[in-house]
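Let's start with one chain on its own, the form predicted alone, as structure tokens.
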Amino acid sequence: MKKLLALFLVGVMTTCMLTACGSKETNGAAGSDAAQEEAGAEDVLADGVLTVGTNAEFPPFEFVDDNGEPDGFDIALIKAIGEKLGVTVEVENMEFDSLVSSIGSKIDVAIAGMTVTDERKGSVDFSSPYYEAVQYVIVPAGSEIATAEDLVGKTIGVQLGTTGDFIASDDIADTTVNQYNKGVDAVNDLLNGRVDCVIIDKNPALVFASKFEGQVVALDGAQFEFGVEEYAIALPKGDTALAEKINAALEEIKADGTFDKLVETYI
């Protein structure tokens, strides 16, 4: 009898330490989220530098400049930010289709000219979109192209991973698309007959245009029924806190005038 009542006894007190230790974990685990969740931004800031992924083919948004450093709206944008969030702005150039795979190792964030996609969402979070966008097309001076139509069945020249890319090769029937890891490279082709036309964003088209003039002529993507796009910052995927920290700097930016003179400058 004894010892069937020790043995009940045991059989209680480690019913109670398993339930102990299991709700420990638990309310453990849920902190442990909460508390990863409230010190992401301090994580990826905690070494007072900003580590920022680019991609420098992308007039005027990026591109190289004299002395061989990334420059541009986007770079001078992510600069200011960095003032607010009172840390160092690294640039890191790299390609284009290679940014997104980059966050969370090789860097913190990307800014590049990058379109708001839900492709895109699927592996990275976004901050408040900071300006708007359409495609342009590219042709050479004479071109018969006008319409959607006419871009049917055409070789089209575009930036690998860009909208443009995504345009030609889901949307438009029948076309070979050509891909370059730099929009000037798809350019330099259309000059040479190697592609019919260039699909590539507003502004790197404006001064693609200008750069070439007389002999390659930019066309509003509104001929070509594309629709308006959103730039945005890349963001580490779940990281709520690096988001509203961003997000709060690009507001003040907005409303203190730095934005507006960024746009003076560069666009």
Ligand code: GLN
Second form
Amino acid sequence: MKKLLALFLVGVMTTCMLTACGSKETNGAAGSDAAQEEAGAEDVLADGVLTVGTNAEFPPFEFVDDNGEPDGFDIALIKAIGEKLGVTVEVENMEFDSLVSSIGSKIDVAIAGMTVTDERKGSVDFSSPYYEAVQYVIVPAGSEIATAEDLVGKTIGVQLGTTGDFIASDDIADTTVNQYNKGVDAVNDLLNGRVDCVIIDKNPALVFASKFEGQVVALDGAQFEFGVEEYAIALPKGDTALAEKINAALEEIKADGTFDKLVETYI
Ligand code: GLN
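I've shown you the form predicted alone. Could you give me the structure of the form predicted in complex with the ligand?
Next comes the full complex, this chain leading.
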């Protein structure tokens, strides 16, 4: 960034020499640009608090613990990042579908097993990816659903605004898509026979399958030709200073063994 700024200043000065613009005005403009850029990260962390949005309905990455507090792999990870950055992490539990639009207003960043997508990249930036995932298909025990073709024309339960929702709504022909705010509600409707299957990320699918063992089965998305996804922390667009700090903290957490411990504890 600094190098870019220097180049920019050289450019401005050269332009000024050629066009004889007022040096005072030029310095003022360049100065406030730099201040604003610096202020980006400072603003978010300056109060010593990182406000993090999540949707605590996505075990083992985030769930509400017995004391009513958000817990899970993502929550522990972002708290470890906060510790490295010397800030307190405050977690706001909200609907998954509201997270991206709340960054920069209600929350500073979001961690929610959130897959990096081009569409989301239009509104937010992402940290380095920290986990690889794939969509799974939860079916009733004994179901004949086994391939991508079997999903055509089915009634599919999904969590609203998730990549599972996008696959069911956009990529499979003739589906009826029932969207829920909580993945578990989709699974409950599977148990009630209101949907034929549920498309949801691998790890929550495995958690739900073991919770309702004998009643449902979780099938690997590879057998439906679903692609690999990557989870990352969603960040305010353009705040490269904050992104650098969070990525550096993430690197440290991976290097010092904390990351592996969190995987062992939660996943
Ligand atoms: N990984 C999925 C997505 O980003 C689901 C995330 C979630 O439900 N918390 O859309």
